[in-house]
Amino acid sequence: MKCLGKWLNKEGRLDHHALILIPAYNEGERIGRVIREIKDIFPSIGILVIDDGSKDDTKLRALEAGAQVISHPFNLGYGTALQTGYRYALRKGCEEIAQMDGDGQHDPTFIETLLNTVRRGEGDIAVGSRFLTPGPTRPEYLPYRPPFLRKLGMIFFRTITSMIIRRKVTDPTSGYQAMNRKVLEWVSGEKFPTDYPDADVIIMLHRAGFRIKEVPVRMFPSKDKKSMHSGWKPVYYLFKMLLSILVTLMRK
């Protein structure tokens, strides 16, 4: 598969040298539906699933739905899965990529908005925010309401991030993003976190001189899956993220 080429939606509006990256771990029940929803909107766009050592049939379901798949031999973490996709996209000559989760929380109709934000030069990276209003609402699109503890964490880190980069950031933990090749080259380097790349990456990119643009998107709460921040993971996440931000601020 080559990234270079024209990837058009049904109306022929999207014209990108782009690739959709989907890191996935044990998403066999959902990944096929996610890919089919993307292809229903963008029949010809390239989709790469990075199967991060899944123990279920994630790889098989992704292939059946029409995606390309790269598989890790065992679980290496969300950030490492993303970097595998980033480096693949660079080798294939992609000018832009969009990334989204494989659990169905990200509404694929906003892929075009994210990619066009980058392509028009409004930002080097477009971050999809679930807390900005994405135009006229419909009854089936309810406001995103995260669990209480997760909401507190989001408020905490968006406050810290906004203070550090000196501009309002509403959703620094969003994994629904698009980026240009310059950012793609940067996130493929050694400074990119291998476990939970969130607010720290927004701060790193800002300090590296990249323009960050938040874009309203719709996200849906996960109803049938345990969060990756369950159990003791929130404690580790809080410690790790604060440490990563501190190290970032100490770097030149």
Given for the second form:
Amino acid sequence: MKCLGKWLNKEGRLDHHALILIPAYNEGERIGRVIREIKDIFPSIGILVIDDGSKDDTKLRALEAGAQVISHPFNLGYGTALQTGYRYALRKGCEEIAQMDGDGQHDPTFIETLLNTVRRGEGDIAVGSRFLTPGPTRPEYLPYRPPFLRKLGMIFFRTITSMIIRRKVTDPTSGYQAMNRKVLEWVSGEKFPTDYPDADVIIMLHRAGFRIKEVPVRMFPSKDKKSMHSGWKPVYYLFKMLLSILVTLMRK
Amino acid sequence: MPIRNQIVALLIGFGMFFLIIELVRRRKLREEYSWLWLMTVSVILIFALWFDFLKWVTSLIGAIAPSSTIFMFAFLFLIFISLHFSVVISRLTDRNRELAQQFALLELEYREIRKKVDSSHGKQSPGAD
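Now that we've seen the form predicted alone, could you pull up the form predicted in complex with the partner chain?
Entire complex below, previous chain first.
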């Protein structure tokens, strides 16, 4: 796969080099459908699934659905999987990339909006926000309703992030993003926090001088998902994120 | 210091010293990780041989019994050694991650090249793309 030099938009126009990165860990049941949905809308876009040492048939299902697959020899975590994808895209000379989750939580129709935001230069990185509504009257954009504790966490990090970068950020924990090559180079480097890249990345990128643009997207509630937000993980997550933000601010 | 205490401390100190040197000699312990242990041993030996120094340090830190001083230093060293290990483990984790990423990237590249070679030989290549 070249960085899929051909990126057809809806008008069938040939466009820049773009690639969609999908980190996946044990998503065998969902990954196929996610890839097919993307291919329905963007038949010739490059799709790279980063199989993060899955124990199920994620790799096989992704290959079947027509994606390119890169496999970690063992589980290294979401952030590392993303970074492997970034490094691949960088090597392949991609002009811009989009990233989304492999569980079908992100509505693929918004890939184009995200990529176009970056392509038009409105931001170096476009972050898909589930809390901005594209058009309040449209019934399909029902507000996303996270569970209470999760919502609390989101509001907390939204406030902190907005305060630090002095601009309103509604959804800093969103993994639905697009970025240009300059950002790609940065996130492929050593400074990228590979354990839980999240609100801290937004702050780091802001401090590195990149422009961040939020774009309204639709997300579905994830079903039967044993995500990272279960058990003791949220406590660790909260702690890690606060520490990461703190040292980011101290680093200069 | 009572002579029995001194003998026990000296035995422990020299025992540890020779153990560490032997481990380094047999390449079971790397030199770079042996220095903290050797420092621990040196402090034990200095305290055992030079009781006045131990008493001086004891009064300096405000302790009453010299044994408290020894305990405190032992504890301090253990903390430092653990911290040192955490640093080493963090570095190893980073390198391990880097290695796995490079492996995954190379593996995909290898598959791509392999596919190209196979198809140029007129063989049917399996898989996507």
